[in-house]
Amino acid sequence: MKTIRLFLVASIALHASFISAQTAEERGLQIAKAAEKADEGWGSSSVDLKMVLKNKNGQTSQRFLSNSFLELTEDGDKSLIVFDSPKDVKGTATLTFTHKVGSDDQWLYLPSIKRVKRISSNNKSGPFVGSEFAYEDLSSQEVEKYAYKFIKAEGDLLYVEQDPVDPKSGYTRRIAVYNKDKGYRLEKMDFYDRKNSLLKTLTYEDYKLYKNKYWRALTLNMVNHQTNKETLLTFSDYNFAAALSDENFTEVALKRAGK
């Protein structure tokens, strides 16, 4: 039994020490790597949602809509989401195709028009639809989109600085907050503008785990601490038995969900 206790210290000391040569920039992408490899295999899920805007005097109003998602291994994940209600913005359905490398491909398609537009690249960081997501939030969370520097742990929370590799992109830097004992689900994000200063905070809540393995959040809420302006996404039940193929993921499918 001392043998194999001084074993047991001895890995431990060696996993320590190996953790301690690890430079920040290796650490904080040892991190990104584990939160990617703990959510691979879904495949394809859909939801229902309702958005929740709320002006900088405390006024909301509410808007209803479905996302579909499709993981990809190659490349990055694609998704759709349409708007059911109010009047003003049913119809409206925006794809998008996350990249690993280059910028990403989003389209919205507008029913007052009956046209599907492209999104430029230089427009990634404006709002979605009135929102406080941007464009370029809608896009999947791939691991060579960002450079990472390990920033601190405070128990199971780990800190992460991510830096946009694409230089469109409307953000210096996120600062993400990873929960390393629920498979490194994200808790919160910080996201600093072009000028480095603070400009919203996206917090993860409600979570429900699917499929013995895969964490979702039901309550998503981004703060934009510059406007004072919130919105609150409230999320249903996860279908993870949509099966859902890319078929489901054209602009001739953006054009008839929007109908």
Given for the second form:
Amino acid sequence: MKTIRLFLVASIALHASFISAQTAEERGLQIAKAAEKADEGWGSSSVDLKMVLKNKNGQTSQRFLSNSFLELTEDGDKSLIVFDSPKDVKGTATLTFTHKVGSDDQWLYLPSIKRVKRISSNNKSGPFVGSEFAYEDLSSQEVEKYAYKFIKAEGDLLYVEQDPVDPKSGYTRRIAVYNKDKGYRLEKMDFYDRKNSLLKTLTYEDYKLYKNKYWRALTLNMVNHQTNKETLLTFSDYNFAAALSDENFTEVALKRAGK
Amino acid sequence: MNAINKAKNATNAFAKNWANFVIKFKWPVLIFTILLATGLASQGKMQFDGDYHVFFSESNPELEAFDALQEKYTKDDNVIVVLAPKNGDIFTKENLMAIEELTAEAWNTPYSSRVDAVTNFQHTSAQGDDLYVDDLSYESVSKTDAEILEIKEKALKEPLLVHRIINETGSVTAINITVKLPGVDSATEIPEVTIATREMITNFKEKHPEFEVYTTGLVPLNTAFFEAAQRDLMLTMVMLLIVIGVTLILTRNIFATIATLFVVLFSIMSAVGFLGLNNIKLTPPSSVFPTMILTLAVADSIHILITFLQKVRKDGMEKKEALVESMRLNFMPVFITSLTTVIGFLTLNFGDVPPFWDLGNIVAFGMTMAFLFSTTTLPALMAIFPIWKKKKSAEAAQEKMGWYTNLGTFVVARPIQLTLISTGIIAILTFLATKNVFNDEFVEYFDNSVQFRTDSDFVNDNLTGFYNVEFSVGSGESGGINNPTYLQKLNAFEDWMEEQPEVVHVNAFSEVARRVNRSMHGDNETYYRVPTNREEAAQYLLLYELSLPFGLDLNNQINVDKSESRVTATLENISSAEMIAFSNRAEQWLKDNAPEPMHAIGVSPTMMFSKLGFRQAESMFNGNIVALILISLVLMIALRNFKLGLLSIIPNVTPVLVGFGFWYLFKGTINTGMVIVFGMTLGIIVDDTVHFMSKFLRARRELGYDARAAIIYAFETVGKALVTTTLVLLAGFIVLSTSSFALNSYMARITVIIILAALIIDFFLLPSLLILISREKSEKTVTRAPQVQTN
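Based on the form predicted on its own presented above, generate the structure block for the form predicted in complex with its partner chain.
Everything in the complex follows now, all chains and molecules, and the chain you saw is the first one.
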């Protein structure tokens, strides 16, 4: 009896040590890299989206935007956002160059004065146009921006803690849920604020597979647990065929896109 | 007369049977009451609620207006930590580093959503078409002296900072911690924030003794309420000692004292059970209930005990016999005084301030239980305890009797004179009473022994104001806040506000519009004005929205569909009347100068408190009338005399007028807590009238005395008792008047004056009036000169 128990303990210990041959940090990083890898090579895309802001009383306001992205491997991605509504901001456009290290570059085009303004700000934790999404949630997710820690696996779902490297981040950590079986796409993300209380939860829904490789969620829902506000992003079909290049992501292009 | 005698006999018989029953079954009665009291107490729960919202009923129009505003915009509470460096300059490297450090620490405050400090202020500067948005002083450790000087210049020019986060000279600064309380249970959420901030500040002070630290804000206000309630609850202990002392002195009997202690403690235990059963959370006004119950309940016991001991000591009765006799004599008076007290306290429900409903109901319940325990536990215990007969007290009592007789003789000799003099004094004081003005400045609810008060005073004197008024100014159309006409009017309103002498700081959306316009024009000061084109304004707003830091969004200032914006005026320490006047002036300005959709009313917690006294007085008015009618009815029935019942209104009402008259000379401003004293004291002071009049009537009816002799008889029989109960009541309310919380201490102070005035009026005006109205009658009947008169 005693020997059997000893054997059990030993085998469990062995098993455990086998798993922890790789540290939680290493495994977390490995998953993040795998996810990046799985989504590599899409080139460029464009999409229209509807943003619905909902406050705690259920009052809503809407915005329509069009978005285009350019994938870069040596540095962060580039993106262009054009506001289509409300009417008085129609044509206002932003151009963002994400950088793997250091602050992003951002330009804003205001059609009312027909000028491009360059905005230098290292404030990424602020909300994006009143939504529950912060810039840091929307900007391209570069592996270098976080430290990782694997938490657990539940079937195909992998829970990984991501600690932002930037001291100006609004978060102490995020818990990302990757779906290993579906190209490491994200299913859910919990955001913890600076005092480490749960701030927001983002759920990714209506996934669609493009080019048989790239998963894109067509519905993103961000719920702020502290303010009870919500932001729902609904995407139209992604267009991967536009074949955009650097030329489509310049100040001139920004002006042209805005009009 | 026959019927009356029957009724009287019936009550006498009832009281006798009751007493016999209690004495016969003393042990079961005692055990039953112990079980009742402990059973109720076991349901008891002492919970506190410090949220200032408890002072407002759901239908309070100011609360409704404020809630409506909070529904449109972000709702939040705050803690303001104010730092005053001893070197008198915030802008040194070390001080900025310390501020940064405390700001970072402050982000860990529970429920915090945003921390604003001078260091993390989002400063925007423009160079041509390049916009730079950055923390005013990030990583201050790396700043050079020149850079720090530049930071100082920028900060002292910034309208969003000066008088809000820093003072004009840059010697005092604030860290504003915005918290979003879930509002599920303020009794746990508020202390959580308070404990965390206090610990943070203690640590900071230890590490940085070069700073003086002050704390104010809405959360500390709530905490101050919370702690005031707990402190006032502690006054119970003082009162308990007084009760023991008074009972010992008056009865000179340890068993009587123990029995009294049982009665008052059982009453309080029952009241605590009432709290638990009704899920009442204690607030500063309601936390004085044990002291009130102690004060009022002890009188019941003392009346019964004194008669009992007198019968034993002076009349040499046996214990049981004396108990029955005491119960027979006191049952009705104790019942009537309890009933009037209960009615008085229940009328607090007419008011508009929920904590006083609680106070009224708890004390009413406690007094009902006190009546029950005084007529059960008390006689049962006295029946169980042994009694030692002593004889020596008789002479002392005799001497006092002489004093009251002399007073009676004095009064009956000059009824007209006394009536005129008292009427004159009362008239003058009544006139003065009307000159009192309402003032509910909630910071001043706390006296200088409370740190919240001294800290808030410092902040008021050196940095910004605690009081504010907010206006939600509409544009009448969705997205209309970008309409240039709206912006110009809003700007004019902002300018008008800035000119008002009581205004310390104005926060308006027009300022944002001006600032962004300037940034968009390369920081050219001539563009520090609102945009003149709607698309421009809208797009600038979008840019502004894109530059907001974590924890801030437009919703702080602009409603969801961008049709209204909020204007906040921070005010200096001014009285409620001035506050209301300012708000009215602002409302009028909008009416006179702006289109209809822009008309708005001033709301804020400050405004809610400003009008609380008026609301309470208005709603208590009906309650007071009801109390007066009910209590006069009780008196008419108890005295079985309509005319005297009516007459009793004079000695019952005038003490309050006298009280407020004196108050005008003493203070001149009254708060919400004092509005309740009419109903409350009516139930208490009426006891004096009842006792005096009933003895007067007894002398007239049963002994056949004329009015003058009956008055002297009344003085002789109840004079001492009235003085005694008045002293006990005074003791209780003097204890309460030491409260650090003005709603309680002012209420107690004026009650002290009213109770004293009631005794004096009952000793001078009431007997004079009784003689005057009895005049025609006494002329007809044979005047009997009682022996006492020749004493």
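Keep in mind that this is a model prediction, so the values were computed, not measured. Residue numbers count along the first chain shown, from 1. Heads up, when I say rigid core I mean the largest set of C-alphas that superpose within 1.5 Å between the two forms.
J.: Quick one: once the rigid core is lined up, does residue 144 have its C-alpha move by 2 Å or more between the two forms?
T.: It does not, since the residue 144 C-alpha is displaced less than 2 Å between the two forms after the core fit.
J.: Does the distance between the two CA positions of residue 237 reach 2 Å or more between the two forms, the core being superposed?
T.: No, the C-alpha position differs by under 2 Å between the two forms.
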